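Taking the form predicted alone, here's one chain by itself in C-alpha cells.
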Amino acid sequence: MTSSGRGNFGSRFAVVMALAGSAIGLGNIWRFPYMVGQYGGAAFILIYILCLVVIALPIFFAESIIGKSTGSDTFGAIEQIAPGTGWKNAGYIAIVASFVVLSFYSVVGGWSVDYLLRACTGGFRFSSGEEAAAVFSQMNSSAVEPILCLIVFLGLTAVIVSAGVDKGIGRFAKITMPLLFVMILLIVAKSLQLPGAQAGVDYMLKPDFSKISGKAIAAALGQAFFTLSLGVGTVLTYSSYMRKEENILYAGVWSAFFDTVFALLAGFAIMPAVFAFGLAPSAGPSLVFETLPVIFSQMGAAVPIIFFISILIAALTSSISMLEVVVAWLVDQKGLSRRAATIAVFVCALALGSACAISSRVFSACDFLTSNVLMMTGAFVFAIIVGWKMPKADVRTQFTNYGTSKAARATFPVVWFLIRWVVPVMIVAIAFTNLF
C-alpha cells in the first residue's frame, strides 16, 4: 500500500540540492583527488567526465524515471511497473543496500563528529603524521568513543529525516549545500597561498596520457558510478518526491555538475596543502584523519573547524538519503508514521553500525557487499526495468516532462539507447572488474 500525503520537495532548487547532496560524500574528498593524480591528472578527469555522461547519468535518469512516474518507494515503484511478477523483490536489494551503507557509513560520519569536537575544543594539535595516526588508532580502537560519535551522527541524520521531505531533507539541503561550497572555497584559497602549493595543482591538472590504461579507465568508470549513489534507490526515492512539473534531465545534469565541481574543489583544497608540507598523497580515511590533521593544525584554528564541518555536512547529506530509502519503504508499504519508521531504522542501523565500529572485519564485509554486489545488482535492475519492461512511450513521457522539455526531447534517443544497450553491459563489466 502506498500512503497518501507522502510530501514533495517544494522547489526545483530543493530537488537539485538534495540530489547533489546525496551524491557529494566522503568519496569526493578522500578518493577522487588521489585518483586524479595517480591516473593522469587532467587526462583522467576527461575520461571520468565521459564515463559520467555515458554510464552514470543514464542510470541516474533510469532511477529518476521509475521514482517520478510511480511516486513510490523502491519496492512499490517496481511493483507498479511490473505487477504480479518477481521483479518487485529487486526493490529489496536497494533497501538492504541503503541500510547497510547507512550503518557502516555512519561510523565514518561519527569520526568526523569526533574530529570536529577536537578542532573546536583546541585538541587539534599534531606535530607529525605518526602522532595523528596514533590518535586516530586510539580513537578507533576505543570501545566507547566511536559508538558515542556514531549515535550523535545517526541521531542528527534521523532528526532531519523525521522532519519530513521538504521541511527536513529539502530545507537542510538548501541551507547546507551552498554553505558547503563556500567553506571548501575558503580552504582552497588558504591552501593555494601556501609555498609549494603549485606542485599540488600540477598533481591535479597536469595531463599525463601515459598513465591512461585499462586500470585507469576502470577507476574512472567506477568513480563515476559510485559518486552519484547509484543502485541503492536514493535517486529513485528522492525522484518520487518530485513535483509533476520537475525536469529529470535538468535535475540529473545539475546534480552531476555540482558533484564533479565539489570533487575538484576538494582536490584543490587538499593536494596543494599536502605537497606544500612535503607529505605523500594518499586515499581513504588515512588522508582525512591522519594526513590532513597534521597540515590543518598548522594553518590556524579556523581551518580545521571549517574543514571538518564540511566533512560532517558531506557525510550527513549522503546518510540522509540512505535513511530515507528505508523510511520511505516502511511508510509506503508497512503503514508506519514517518517518525516511527525513522526510529525503527535508527535503532537497527545503530546495532549494525556498532558492530562495524568495533570490528574492522564487519566494516570491510559491509563495504564489499554493498560496493561489489548490491549496488551493481540494483543499478542493473533499474536499467533493465526502464529499458526493457517500461513502454518506450512512458519512458519518453517522463524524461521529456510530458513533451515540454525541448532539450530532453532532443537527447531522449541517445539516453534510451544507452539505458537499453550500453549501461547493462558496462555494469556487468564494472562488477566483473571489482570482483575479479
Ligand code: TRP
Contents of the next structure:
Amino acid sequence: MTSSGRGNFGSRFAVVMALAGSAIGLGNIWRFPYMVGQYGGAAFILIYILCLVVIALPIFFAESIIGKSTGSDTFGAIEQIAPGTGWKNAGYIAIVASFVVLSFYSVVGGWSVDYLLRACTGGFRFSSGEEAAAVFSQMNSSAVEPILCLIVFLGLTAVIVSAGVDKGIGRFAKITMPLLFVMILLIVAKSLQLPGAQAGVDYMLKPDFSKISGKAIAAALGQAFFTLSLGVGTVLTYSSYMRKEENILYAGVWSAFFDTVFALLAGFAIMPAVFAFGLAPSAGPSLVFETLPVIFSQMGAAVPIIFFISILIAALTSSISMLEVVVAWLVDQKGLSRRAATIAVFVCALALGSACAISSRVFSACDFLTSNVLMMTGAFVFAIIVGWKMPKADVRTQFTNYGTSKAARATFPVVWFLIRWVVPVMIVAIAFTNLF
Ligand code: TRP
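For comparison with the form predicted alone, produce the structure of the form predicted together with ligand TRP.
Entire complex below, previous chain first.
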C-alpha cells in the first residue's frame, strides 16, 4: 500500500540525522561507557565494532532494504514481500515491540524532564551519592510526579511525530543532533580538565584482552542491537521514507559511525568525572540520576542543565522513532490521519507507560521482553525475509541503488552472505546462550 501522500525525508542529511537520532539514546549514555570499562576497555571497543559491522549493520541493511523497496509500514512491507503468509505476524510483533519500548523508554524520558527542571530551578545541590539516591527514590515514590513528566515527554514526542516525516521528525533531528554533539563536547572538555580525570580515560581505553569472554561478546552484541534500534521496524519505517536516490549503505554506515562516536564521547564526558570525584562507575538509571547529579552539582550550574538537555534530546530522537513505527502502521493500514494515529498511540502508551512508572516490575518485564525476546525475533525475521524470501537480484538492485553505487556493488557479496548465513546463525546461537 504505497501511497505517495505518506511523506518523505527531504534530504540525505535529514535521513542520516533521523537514523542517527534513533540510534543515539540512553543506551549510548548509561550502558556503553560502563560496558567498555567492565569488559576490557579498548579490547571491548574492538569486539563491539566487529559485532556492529558483522551482525548489526547487515540487519540494518536488511530492514532498510525491506522498507525502502516497499515504501510501506512494517506490516505492509512484509505483506508485500511475502503475501498471504504467516510472515505478516512478524510485522505485528515488531509493531507491538516498538510500542512497548516506547512506553517504558518514555518513563526514563520523563525522569530527564524532571531532572532538567530541577537543574534549571537551582534544585541541584547534592553533596553525596546517598543524597542524590534519596531524591531519585523520592521522585519515584509518588506516582504523580513521574506520570506528569511522562505526559510531558510523550507529549513532546507526539507533537514532533504529528508534524510529519520531514517537517517534524526530519527537521527536529537536523537541528538537535548537531547541537547534541556540541553539548557533549562541551562536557567532555570540562570533564577532562578535572584533576584525576586520567583514571577515567584509562578506564575507557586501557586494553585488557583477558576480560574478553563469551559474556563480553554477548554484551557487545546486545548493545550493538539496542543502540542501532534494530528488530522492531524502526529502521524499516524510516527507510520507507527515503527518496529513491538515497543510498542504504551510506545511511547505515554514517548512522553507525555517529552512534559509535557519540557513545565514546559520552564515555569521555562521564567516566573522567566519575573517577575525579572518587565515585564508582555503574550502568543504568543510577548512573544518570544518582551518580552524575552529585558530580555535576559541583561543576557549576550550567553543566547539569547542558547534560540533561542532551539526555532529553537523545531520548526524544529515539522515542519519536518508536512512535513512528506504530503511527506509520495506523496511517498505511488503517487509514487514520497522522494526527489521529498519533493521538491514539499517545493515549495507549501513556497507559502502559504509567504502569511502568508506578511499578518497577512492569518496567523490568517490558524491558526484558523487548530487549531479549522481541528484538531478536524481529531481527531474525528481517534477515530471513531478505536473505531467503526476496530474490537475490531484487536485494542487489535495492542495496546497490539500481547498480549506481560503486561501494555498494563492491560490498554486496559480503553483505549478502552476512544477511543470509551469519546473522540468522548468530541470533539462534545467542538465543540459546541466553536461555540455557
Ligand atoms: N537506540 C536507542 C538507544 O540507544 C534506543 C532505541 C530507539 C530503540 N529506537 C529503538 C531500542 C527501537 C529498541 C528499539 O537508546
